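Single chain ahead, written as structure tokens, the form predicted alone.
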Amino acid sequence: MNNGPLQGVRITEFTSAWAGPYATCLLALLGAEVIKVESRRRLDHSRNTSFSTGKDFSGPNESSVFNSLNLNKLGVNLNLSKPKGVEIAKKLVRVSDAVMENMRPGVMPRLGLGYEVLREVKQDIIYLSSSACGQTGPEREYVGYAPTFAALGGASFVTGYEDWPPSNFMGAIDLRSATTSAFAMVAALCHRQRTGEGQYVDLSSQETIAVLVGDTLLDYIMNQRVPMRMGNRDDVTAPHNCYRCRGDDNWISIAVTTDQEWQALCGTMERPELAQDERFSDAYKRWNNQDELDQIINEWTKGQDYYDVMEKLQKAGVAAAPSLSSEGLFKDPHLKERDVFMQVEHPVIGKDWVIAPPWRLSATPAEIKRHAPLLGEHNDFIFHGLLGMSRKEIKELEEEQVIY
């Protein structure tokens, strides 16, 4: 079996919710050893329930969420409000290379597990704090989650129609937030590979959203010009929109960005006539009369199937797409065959639908070993196995509700 490009790196990680887990989670999919540190004193939500589905779970390892963004981890019980509990998560550090946490920034070090801790207990240690708007500054005590890390780096505002308010984002923006952590974790761990030296990471999700909508940042910059919501629309070319077509709320994303695309759309539509139409004849008319050319589009979209819209505009060289639903996505012919979607076997669940690792590395391809861990499941491979406890120890330790 492949062990992956991360073979070797031991990561220990006291993080909970979206943010924090994925970034491990596409670490471990790369072969990294992450332990998940975790405690019955205050379960990981997305353990308890789903914001996503708005599904409750009567227990702990019931949960599909927490399985999708937990792969490969193993998982151990610890009460980090217990003196001792600490000292055996120093123990985990010492053998591990890097730590990752998302709790509110001071907490860590209350706990005695701040990075100047930790790094007496082992000199070369990668710390990465992932926290809603950094560990300084006026605000780094804000707790946040998705529609706010949303909000504050930006991507509200800028998303929606013209007419309504700024768009309210839920757990993709976590994942942007814990794929730029995981690429910081990856830099950090060359950085070491090369100078033997380890380093504090301070990762704000606010900032790692602001990163991605530089464009309108620079536009207020340069020309004192703050970019607003337009729905599909672009800033420039036309048509650019999503275009309704047969069946339940199916539609086909267009964007047309030269004259020659132009003609073939209307080509492509039998309404040649159209190419020569004064109010479309070139990109600025067909920008200032973008109302009358969507009308048009929609008309000839609305009765036919988006993939045999897209096979007609992309045969003629237009850029063409369906915007797809969840069931849509899952049941896309590209993504079949790419098998971006398979089933991982968990022991309470039962086979339950995964996304595959994002990248194909040809030398040493990601996979999908294991399920989440269960709560304490892996106690006795970390605690005896890996830290040399015994298993009278371990036994008190429970009954002191030290791992717990």
Second form
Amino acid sequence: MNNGPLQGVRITEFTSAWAGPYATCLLALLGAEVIKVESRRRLDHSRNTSFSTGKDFSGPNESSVFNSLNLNKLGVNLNLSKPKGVEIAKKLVRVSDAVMENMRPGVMPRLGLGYEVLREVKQDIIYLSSSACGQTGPEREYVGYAPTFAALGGASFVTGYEDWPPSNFMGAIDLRSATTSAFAMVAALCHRQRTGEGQYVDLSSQETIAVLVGDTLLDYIMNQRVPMRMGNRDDVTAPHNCYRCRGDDNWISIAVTTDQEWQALCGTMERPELAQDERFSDAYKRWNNQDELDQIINEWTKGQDYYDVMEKLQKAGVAAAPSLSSEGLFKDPHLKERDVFMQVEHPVIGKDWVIAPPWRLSATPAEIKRHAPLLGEHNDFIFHGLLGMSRKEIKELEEEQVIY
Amino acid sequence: MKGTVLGGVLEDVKVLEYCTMISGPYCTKLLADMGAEVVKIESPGTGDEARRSGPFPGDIPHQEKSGLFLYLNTNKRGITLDPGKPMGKEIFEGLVKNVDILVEDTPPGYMEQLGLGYEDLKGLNPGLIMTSISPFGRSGPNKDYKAYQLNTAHVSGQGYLLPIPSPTLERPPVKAGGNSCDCDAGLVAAVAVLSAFYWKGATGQGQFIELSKQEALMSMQRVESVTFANDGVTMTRQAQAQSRMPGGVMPCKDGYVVAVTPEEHQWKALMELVGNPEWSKEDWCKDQRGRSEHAQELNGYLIEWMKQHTKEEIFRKGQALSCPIAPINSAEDLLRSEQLNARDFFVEVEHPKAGRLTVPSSPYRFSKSPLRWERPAPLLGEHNEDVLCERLGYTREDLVKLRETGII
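Structure of the form predicted together with the partner chain, given the form predicted alone:
Time for the whole complex; same chain goes first.
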């Protein structure tokens, strides 16, 4: 059993892709028992394809992406287009504390699994719907994925080079929506713990991104100014950029915010004359002359190893850290010492590297207990073991493509 | 403040915040906006560093008018306190005795030096949930290293893959715009904090939570972060996989749009949007693989069409066809968004110095417990009297002395 703080909580989920599954994965890492309902009829695309690398998987149980986003869960198959499938789903809800879904708004109610119905099934159920734009408003049925959430939420517009189109965003945006869903779900669990009340939670992915860049909206609100892209630069301080280091596409980020840090940077570069240089003598001048400053720093970093630069600067009290690729992260000594990369044994994939839970809780640690479920792996465990259905009935339902 | 005051999801949850800038304050803002009673501790005289960060109305810096500060500290109460002084420490301890949750972001080891580490504080309040946020966590070779948001953005792997796509690897990777990286860390922390509060509700037990910003940001990249470990693939910001998928970010008549069509019917919807032109009937355009091989050519055609249409037109017509396409919204577009306004996403707060201010609210709506917008961000030391006299029983004369000695 899991030792996490949410042990004893049971969640039934009807989600696919990234934003839904990772939300309940976080809750499962924190100890909740999560039952994932899926169907062969319409497979979760993350079982088939990696949107990040473009890799296609040859079977539904071979996806490292699916594994990473569905750790610790139990998985059952139910065909919700069949009335019997819906009835079994309701039985699962009856023994659950919470439900999460991320279908297009309106789909769950049409299937007969809307909040109003499930509240009849389980009076104090918590029901969270995650969607692109929310369950209300003129755009509620608009479709979208991570790139459109980032675009509509304002993150794309401010990300990228000042002289280049705005940046696209991929799956990482979904995980922000997912983390926000997990937070809202735990809040609703706390509310229920204290009042006995369940409730409905309507989460908009577009809004989860908008609040993360919320302060950029304030500039428009206060000054009618639209914040633009500015690469790595800061509004006020400089130097504040990435600089080339030795090797292929290796960069170090350096941020200087005080005169003291500036002096320390000059000392570390063995360029004491720069500390006296008129062009860089205060924050305002450094900001105005940052193109020159960036060139000077690049000259110094370009032949060096990025860890050497980091260590020299950190010793002098200057914030510096490499821009790490997936290879860089995997080989990073600090992350290694903190066991951030972990291997999970998966029956089909074999040993699969995943990222450890991001928090360390002293009394109730978040833990990776098992690989993501194979398709239908827990049909027997859940339908027979939890719901008490006979094996004969299960077999018939399989033949009828209800358990499918 | 507009609207009625209603009970929040986290009403009566007591939180103490000893943080500056963004990550820690964003974490407790999430709790405060749900109704938790958050008391923010700032340094006497100077206050939270965010007070000196813009935007400011009219670009005139003022410690009570920072847009960043006002956004990150809604619904909190604020006091000034120096826990480094013996009397300040005593007050800090008094406050800790009466809260459920403490969130702090001082460098690892600092609270222990003050005698205010978790081991010290749990003696005063065994049910305390203490969360420490730091750039690299509390162990490992980098634990004492300094990192601003730019550094954590890059050392977590988030920056390396941006922008998508980059025209050339000769230009540096960039951090995501605005302060989203620091907010990410606050959001990730909040999930654990509330989960620990749930555990406390079940058992009465408190605990210590450690959060490394680097790891919090990595958690948002968990799929991209393991591609080398599992497949020997190092993705770059040239985003090969995405550039093989036609669509993406495209210029239009008055800005940019983004389209993403993983499903065949969505591709067909996109083709319908652009009027099912001749090239869309070519053999190579009939399946994903052919299109991927001709991605560049295809994008040329698509952009040609997009450039003749406005983002509004593309958005409405495309979505009417169930095509996942959207405008790339600026701050101005967000403020004018019909959808966001129909959902009352923006709320108005009345601030004694900054005046009436619109701020983004929250990305979720709870049916039983509407979010409350009870108070604007606190003025520096605004609630010293409220908190110290009413909660801890100090007298007004005590406050005068505490102020004179720089403790509050």
